Amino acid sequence: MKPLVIGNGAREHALAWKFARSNRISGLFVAPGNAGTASLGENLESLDIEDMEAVVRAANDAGVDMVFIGPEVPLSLGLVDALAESGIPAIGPRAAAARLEASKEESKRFMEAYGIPTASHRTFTHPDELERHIRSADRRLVVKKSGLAAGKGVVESEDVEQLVSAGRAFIREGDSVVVEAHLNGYEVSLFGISDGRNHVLLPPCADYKKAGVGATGPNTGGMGAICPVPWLTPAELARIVSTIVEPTYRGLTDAGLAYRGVLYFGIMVTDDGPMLLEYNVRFGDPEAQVVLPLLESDFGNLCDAVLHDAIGEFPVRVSTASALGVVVAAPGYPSSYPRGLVVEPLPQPHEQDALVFHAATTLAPDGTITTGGGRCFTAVGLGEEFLTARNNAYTAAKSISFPGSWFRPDIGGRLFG
């Protein structure tokens, strides 16, 4: 096997990663990839992930037999798709049931369709006519781009002209915005991985989305992650199976839309049961980083399963070890922030203990590696006791260093956000 591997964050690397120690692969194709990727496999970093028939072009001259798609961008233009026009084989979603999260307000309507249970919403086009809602509110509001937003298109806030000031701004993108009742209780990220007419499901994780301590500050598209999630009970996860999965795929089949790839559960646990926030049609990030090295099944034999419908029978294999992620940030991030900051050495863990995954990094001839994001790195702990993984994680997150660099110090404590 020959996989492609789109895109250039964590995720991506933690692919990679995976991919790489895999007894399929004869040869790992990243595009455009990153510093870390360099070392597992070849980078095809000039190629243009979001121009689909350079993309075919790539996987075709590269001889690859199967593409992972990290990315939601390319998803929901359809390189899937186009991919499958030209007869290679590809994982994730077609464009249409990528609408499940390029769309929030098509994902509600999906949500509604088939009983699943959500918060109480309601869609905007007209600036004033969102204002008016918002003033009218007795309760909290949430207010979400429809939009992809990279992980930032949600506020919330007690602050009604916060609030109003977002949507509006939202509103003058030319996106629609979906106000929706605030839920009181945790989240919990779950993925399922579908070939189609079956799926199987992998541990619960939970990510950290707020810039600051305690569950502070403004959103970010993820500033730690841990896996699996201790607090969250048997009957707990039984009742989000039962409640929200399952629903979800038996009205995908109902739909026609036949999902191949990974489905992301974005779930808040409730007093009233689990109650489904978004879908998202990849792993997350920086969620992929922690539970990726929990899977013992071989991974190229696991998508080759998806490849032909053969999901349902194959056996999925999950560490009993716990991980934790913790995201090394540049400075300014989640707002501007510089770009090109040299790395110093970084550390060379052992992989039972601990791994670094970057994201958007570039490696110089002369070795130097160099960020390119606002989030740079993750730092995995990984230990068979929850809190021998989160030492380790830090132990390896204090040891990335560049000007400026920060982290949240309170991963895998119980707040959220």
Given for the second form:
Amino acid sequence: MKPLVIGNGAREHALAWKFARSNRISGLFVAPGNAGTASLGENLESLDIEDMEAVVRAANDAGVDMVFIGPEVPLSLGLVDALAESGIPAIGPRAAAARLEASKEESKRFMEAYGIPTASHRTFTHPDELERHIRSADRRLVVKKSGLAAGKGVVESEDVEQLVSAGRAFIREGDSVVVEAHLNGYEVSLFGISDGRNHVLLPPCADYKKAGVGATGPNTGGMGAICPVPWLTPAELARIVSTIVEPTYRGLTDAGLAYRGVLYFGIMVTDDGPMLLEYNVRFGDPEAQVVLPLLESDFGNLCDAVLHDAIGEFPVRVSTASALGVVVAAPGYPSSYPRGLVVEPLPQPHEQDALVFHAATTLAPDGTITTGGGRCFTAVGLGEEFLTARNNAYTAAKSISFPGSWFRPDIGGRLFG
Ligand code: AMP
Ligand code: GLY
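The form predicted alone done, now the form predicted together with ligand AMP:
Then the entire complex follows, led off by the chain already shown.
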């Protein structure tokens, strides 16, 4: 098996690392990849992953027999459709199903159609109507840009003025805006992998989305993650499965949207039961970095089962250990940040204790690694005990250093964020 992983983040480094450990792999490509993936396979550095024709050509030239797509943008642009036309199997939805992530308006419609619990909401395309609705509400609201926004399209402020101005700005950009009830509870990210008929679930994760300690400050793409989630009870998980996961997969089949790939359920567990915040049609980042190391099944075999309609019979084996990921970010992130910062030599922990996944890093011919993004590394600690995983993660995170590097010191704390 010769896979091509699409993306350059820490999620894609974790995917490449998982493929590299598979007994099935005879070659591995990552496009565009990063300094971390360079040691696992061949980076197709100059490939523009938003140019569908170029990706199909590169996949053909490299002779890959499977493409695993990490990020949402190529999926929403129809990469899976383009690959299918060329007869190249891919793990990910076609553009039509990628709308579940690319349009919050459409995904809310899907949730309504299939009775999936979610926050009550309304969609607006007219700024004055939106403003009237927000100002007349007698409860706290959340404003969401409908389209893709790289984690920056949700405003949860208690300040009505901020909600109004954010909503107006989204409409000015030409997008519709979903306004929904603010929910209290804690968040869980759950990943299903489907072959289009059956699915399996991976252990639940939690993502720490806010930039600041104690879940304060602006939203980010995710500053850390844990897997599994110690405070999610088996009864709560069972309720998520019966009220959200199963109706979703039935709905996908009914709507003709079932696909081979990963479906991410972003859930808020509230006092009134679990509510679905959003779907993503791919692995989460940083959740992939904590869930993949705990997957004991051969990842090549798992992908093969997905592509051959055999996931229903696939024995998913998961470690009993815990994983905790700490994102090491560039100064200024999630606002503007410098790129090209020189990274000190990275820690080399034992793989059973910790892993260091790169995001958008570059490797110079002399071996120097430089940063290229806002979230630059994920340090993942592993351990049979949750606290051991946490210690291992922070030991690694502390020894990842570049000018202005920072991380949240409270990943694993009970506060969601
Ligand atoms: P989404 O992209 O819809 O998952 O929203 C991003 C983040 O905003 C979520 O992970 C939550 O932390 C927060 N959020 C979204 N919707 C709500 C809501 N209705 N109530 C409270 N927080 C929310
Ligand atoms: N960690 C959230 C996401 O990947 O969307």
